[in-house]
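A lone chain, given as structure tokens: the form predicted on its own.
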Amino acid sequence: MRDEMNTQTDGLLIVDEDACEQLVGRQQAFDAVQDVFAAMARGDARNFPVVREALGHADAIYGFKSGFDRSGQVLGVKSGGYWPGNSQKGLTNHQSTVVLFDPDTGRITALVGGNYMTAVRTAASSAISIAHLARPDAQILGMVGAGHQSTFQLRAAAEQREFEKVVAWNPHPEMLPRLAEVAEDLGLEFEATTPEGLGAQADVIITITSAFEPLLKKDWVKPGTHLACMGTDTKGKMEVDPALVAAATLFTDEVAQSISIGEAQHAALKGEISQDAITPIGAVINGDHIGRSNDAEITLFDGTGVGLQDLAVASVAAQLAKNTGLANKVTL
């Protein structure tokens, strides 16, 4: 979404995390992310390689993405982490901030708040995945996980298809009221249960967490369900059985990631599935591919979370809040 925003008149353009909330809902979220993965497909957008440490602080993971999408003209840098601790000081623990750079001079044109950004476009990216991919009739979500993430998923999902009933899991079942409180206020039902039951209800499953052992295991998913899983993506993670990913037709937003970093690694370490057997979303919403084949084929979206998402929300953000005059102007 550029608009032209010269460098040379408008100078450095700030926008902070209010202005974030009150100009980026999840329609325009859900809108930059289908567009960025289908660039994606079309070889119009790639990602450059991610950097991603343990600062030996804090307990900190410290770590850059960033990307070029051509036909949307956005080039820029995504710099943040996790900080473990974050939460008894009040704060949120992923701390992020996204760059955005002129493409065809290489200044750089904004600082845009990444948290809440953050989460409104991993929640697009899962509701994007259930648009193209759930079976339509599909009236029960199942949630795996409760915590920030979880209820922006949950709104997200809701908006997808005409679902009745929530049900939900969290290894915390303290932390449940929280969704609960959600569906209530989408007028779900809402039923805290066991993995085994979710699975055995649920059409469409959301699985949030920061798992590195399944939380459910191939003979609990009903045939039909679609999976989106959107846990913290790293060596070693995994919310689901590998023999379920194996089982399942596989869709992602960048395929190169999911056999690293995502749900995927496990499955493709064992040779269980090969990298050709991963679909890009962005084939699907190109109509390059027909996405679900049949009402029992159980699919799964590996989302990893590419920086090519937050370079498009991002740069949404700033439009809108140099059109809104909400954002801060430095002169360069």
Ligand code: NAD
Second form
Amino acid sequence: MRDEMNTQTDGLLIVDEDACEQLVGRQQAFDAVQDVFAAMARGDARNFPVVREALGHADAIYGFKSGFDRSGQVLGVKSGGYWPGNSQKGLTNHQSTVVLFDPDTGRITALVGGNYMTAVRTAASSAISIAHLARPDAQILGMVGAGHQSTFQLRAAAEQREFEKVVAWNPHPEMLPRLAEVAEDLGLEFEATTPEGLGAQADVIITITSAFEPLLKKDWVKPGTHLACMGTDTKGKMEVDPALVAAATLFTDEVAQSISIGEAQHAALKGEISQDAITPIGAVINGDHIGRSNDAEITLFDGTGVGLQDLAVASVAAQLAKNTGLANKVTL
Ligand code: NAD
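Structure of the form predicted in complex with the ligand (previous: the form predicted on its own):
Entire complex below, previous chain first.
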């Protein structure tokens, strides 16, 4: 994506939230995230240690996710966090901004809104896992979770297989209509069900909640199911039974995060899995790992969320904004 954008004369591009929504669709996010997962598995891209701190102000959690993709020549940082009081001010609780730098000189090249982009890059991540790991004949999509991210997840997942039906469950059932609306928009049958009912029907399951306890038990999930566990991105969070994690063939965006802050942290802590049992999804994308090996295998993608995903989609937004004139430009 990078061309001569990062030269001194180009100045600083500012790509706001509206421009990001106009410029970066699901396919562009899928392609950008898939490329960077592949680069990570080849050793061409790496994430730097994450900083995440309680501010001691406004109950906020604030941090940085940074990294460098040598193959895509993308360097930058996503900065932001969670301000729980924002909704009362008419703002999104999660707030973030991506800053991109010229890897040759360190000069700032772009400021890109990170809120919409976080949702599309996270949805791209689970969609990539479905594309590579779900059974080709998967027909029923299970959704656990009905918050802000869930509709992005549903739309991206629906494009990966010929799904006929969505089965959904959420700890707060009053939130489910938003998923029903999206399913209807996609022409898919929709059924609100129990966690057991969801597991009994679904061929693919996405979990995208803020849970701290298992919502799905091992015995409720059918052989051959693919799970994309996307909600667990912090120490202590948990969406599925650690026994289900231990029984599945495991894939992730980044192994170090999977065992420390991802869904695999609990099974790893109990000694039920070792980190060698977890394959970076990039290895499957690169053809270095077979992925699913049979129709009865349960595959589980632990989507922890890495900074390089944010930088990848932000780089696409900056490039498209430059090409289309949809960015504000500041001369430095
Ligand atoms: P949201 O606040 O809009 O929705 C929260 C969801 O979790 C809802 O379905 C809600 O019913 C459920 N929930 C809330 N408290 C719960 C509890 N105690 N137990 C079980 N379920 C509970 O949040 P969102 O923006 O949709 O994000 C959902 C999750 O995804 C969060 O945990 C967030 O941190 C995570 N996330 C992960 C990534 C990633 O890259 N992996 C990216 C963005 C968000």
